[in-house]
Structure formats: structure tokens, C-alpha cells
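Single chain ahead, written as C-alpha cells, the form predicted alone.
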Amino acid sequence: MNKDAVYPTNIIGAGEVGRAISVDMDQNAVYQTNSFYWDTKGNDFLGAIVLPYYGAYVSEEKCQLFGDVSGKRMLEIGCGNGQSLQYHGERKASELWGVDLSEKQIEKAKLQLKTCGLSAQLLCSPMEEECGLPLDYFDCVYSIYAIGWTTDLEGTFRRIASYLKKDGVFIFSWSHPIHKCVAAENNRLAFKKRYFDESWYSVSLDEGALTLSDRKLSTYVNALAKSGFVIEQMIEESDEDIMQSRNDNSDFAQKAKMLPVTFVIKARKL
């Protein structure tokens, strides 16, 4: 991408929210920028995507990727406000663990779980870095709309594999990369960005900014394979029942009927 390129973008799973400017990736700068935003305005502006939803118009109630979690040790990468951990705690998971880049999100998760009478081991750390999590320990590691924030995808997947027992399951969701390239314009969908462009960009938002990279779907698949995972299932269809139940006729809903806006992958550690 041209270093000075400016184009409209979607941040997590809705319509266009800002103008993206290509930037060089500096890991520490990305940590500082993104953690500050989630410490301050993250939930107010972007909201929170939590189980049973994997993202826009995709639900665990329909997909049933986790199955019975009773008695299982669960780790969430990017645990946010703790509601997805709560979801598994209420389904009798034996242990709840969570990692998040933002101190504020960790505080929210602690309060959320305490209010529900649940306990969890919560750590504030970038997902890419060593943070003291036990190895070969978890039955399931999952990430709901968080894995795309990583600055090192292969390194993160290798760490996740190290946390899992043999045959352990890794489930994650993120904004579908094709969705990030297409914008609604005059009642039509138009490409605004090359699908193959994985360069890093910054978006200025309300009282802050975020830094991201839009990776190709093949990048996620190949990184999983290199990290010792085999893919068992992938979901990218929007759920028509959810759209109908919400009576959603927004531009975003119309877009979701034509192309995938969320993808979910279930993989198993070999």
C-alpha cells in the first residue's frame, strides 16, 4: 500500500467508522495505542462482542462449536469485560482463565464475574508474550473477536498451542477479511481496499486511535497449520434467523446477506 494512502475502513464488525492511514508496525507503539483505547473509550465506541455471539449474525446457540464444557479448563484470549467467561462459568466449566491487553478490561471482568458469583484467574498481558500461563493445561482456548489484534499471529498461535493439552480445542472469531475491503456506497457494495493488502494502518476515532492489520484468511489457516493445529470446522455464513429476529434492514445487514462479515474457526491441537 502507498504509505500515504487513506481509505474508509470497518474496525470490528459494523459499518465504516473512520479513515485508515497506512503506518509502520512498531509492536510497543501498537500495544500502547490499542491498550489506551480499550482502557478509555473501547467499550463505549466499539461495544463488546461476547458469547453466545461470535460476531455479527453468528451464534454459538446455532453453531454448537464448544459442546459440553462442564468440568473443562477454559482460557480466553482477549477476555474483555468477562461476559464470555461468565457464559462458560454458568455452563459449569471447572476453571476460568483470561488474558487481556487492557488493565481496564481486566477490572471490568473481575467485577462482572464477582457479581455473578464466579471466579477466574485474570492476567493483563499482550497475547503474544509470556505471562505465566500453565503449559499443556487447558482443554479449550478461545478468543471472541480479539485474535486479530495480535502483532504476531504465528507467535500467538504457537503460544496458544503450548497452553493446550494434546487434542485440546482452539476456537476463535474475527471480522472476515473480505468484509474489511468492501464498503456500502449508494446502495451498492464497492471494493475500497485490496484483499491481499496486509499492511498496518491507524484509524483515528472518538478521542483515540487504533492500529490494526487486515490479514487474509489464508494467513490465519497457514499460521494454524504451522503451529500444530488441524482445522475441524470453519463458519462464515450469516445466520438468517438472527437477522430476521432483529428485523434488521440496515446497510450492514444487507451487506451481511451478500458476503461474510464474521468468520469462526475451530481447530484441534495435534
Ligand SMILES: C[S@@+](CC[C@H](N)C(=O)[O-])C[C@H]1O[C@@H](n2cnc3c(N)ncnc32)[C@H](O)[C@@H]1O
Given for the second form:
Amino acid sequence: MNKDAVYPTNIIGAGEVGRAISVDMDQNAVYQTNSFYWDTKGNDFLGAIVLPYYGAYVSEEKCQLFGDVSGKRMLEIGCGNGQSLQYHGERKASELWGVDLSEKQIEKAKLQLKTCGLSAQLLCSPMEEECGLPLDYFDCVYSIYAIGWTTDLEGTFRRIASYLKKDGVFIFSWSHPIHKCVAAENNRLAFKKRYFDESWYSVSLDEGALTLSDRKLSTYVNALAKSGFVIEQMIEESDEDIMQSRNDNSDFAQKAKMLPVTFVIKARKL
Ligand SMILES: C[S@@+](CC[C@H](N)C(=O)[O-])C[C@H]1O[C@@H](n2cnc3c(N)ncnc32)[C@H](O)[C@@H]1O
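Given the form predicted alone above, I would also like to look at the protein as it appears in the form predicted together with the ligand.
First the chain shown before, then all remaining chains and molecules of the complex.
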């Protein structure tokens, strides 16, 4: 991408929210910028995405990717406010663990789970780094709209594989890369950036900033394969029932009828 490029972008599940400015990737600078955002703004502006939702129009209630979690050891990567861990706690998972970059989000998760009478092990750390999580331990590792924040996709997948028992399951959702390239404009969809462009950019949002890169679908698939996973299922279509029940005519809803806005992958450790 042209280093001086500025173009409209959407950050996670919604419409265009800011203007992206191309940057060089410096891991510590990304940790600092993004943790500051999640510590101060959190989900006030972007909105939380928590189970049963994988994204705006995809729900676990319909997809049933987790199945019965009773008695299972669960780890959430980028656990945010803890509501997805709560979802599994209420379904009798035996252990709840979470990791998040933001101290504030970890505090929120602790409070949320304590209020619900659930106990959890919550660690404040970048998902990319060694943080003392047990190895070959978990039945399931999952992440709801957090994996894409990693500065090192393959390294993060390799770590996740190391936390899982053999045959353990890894489920994650993120913005579909095609959604990041296309914008609704005057009742038409227009390409705003190259699908193949994985360069890093910063976007200013509501007085804060976030830094990330948009990876191709093949980048996720190939990184999973190299990290010892086999893909069992992938979901990319919006759920008609959810769309109809919301009776939403926004540009984002119109777009979600035409192309995938979220993708979910269920993989298994070999
Ligand atoms: C969109 S939220 C998703 C979390 C949760 N599903 C929610 O909606 O509250 C993204 C979360 O990822 C965390 N995060 C961002 N970069 C991270 C990193 N490198 N390592 C661990 N967590 C990270 C943020 O602090 C934030 O809590």
C-alpha cells in the first residue's frame, strides 16, 4: 500500500468508522496503542461481541460449534469483559481461563464473572507472548473477534496449539477480509482497498487509535495448517433469521446480505 494512503475503513463488525493511515509494524508500539484503547475506550464505541454471537449475524445457538462444554477446560484468547466465559460457565464448563492485553478488560471480566458466581483464571498478557498458561491442558481454546489483533498470527496459533490437548478444539471468529475491502456507497458496494493488501495501518476512533492489518483468508488457513491444526468447519454466511428479526436497514445490514462480514473457523489440533 502507498505509505501516505488514507482511506475509509471499518474496524470490526460495523460500517465505516474511521480513516486508516499506513504504518510500519512495531510490536511494542502496537501493544501500547491497542492496550491503551481497550483500557480507556474498551467497547464503548465499537460494541462488545460476545457468545452466543460470533459476530453481528452468526450465533452459536444456530451453529452449535462448541457442542456440550460441560466438564471441559476452556480458554478464551482476548476475553474482553468476560461475558463469553460466563456463557460457558453457565453451561457447566469445568474450568474458565482468559487472556487479554488490557488490564481494564481483565478487571471487567473478573467483576463480571464474580458477580455471576463463577471462578476463572484471568491473565493480562499479549496473546503472542509466553504468559504461564499450562501446556497440553485445554479441551477448547476460542476467541471472539480478538485473534485478528495479533501481531504474529502463526506464532499465536502455535502457542494456542501448545495449550490444547491432542484433538482439542480451537474456534475463532473475526471480520471477514472481504468485508474490510468493500464499502456501501450510494446503494452500491465499492472496493476500497486491495484484498491482498496485508500492510499495517492505524485508525483514529473516537479520540483513541487502533493499529492492525487485514489478513487474507488464505493467511489464516495456511497459518492454521502450519501450526498443526486441521480445519473441521468454516462459516461465512449471515444468518437470515437473525437479520430478519432485527429488521435492520442500515448499510451494514444491506452489505451483510450481499457478502460475508464475519468468518468463524473450527479447527482441531492433530
Ligand atoms: C473486540 S474485543 C473482543 C473481546 C470480546 N469478545 C468482547 O467483545 O468484549 C478485542 C479484545 O482483544 C484484546 N486484545 C487486543 N489485542 C490483543 C493481544 N495482542 N493479545 C491479547 N488480547 C488482545 C482487547 O484488549 C479486547 O479486549
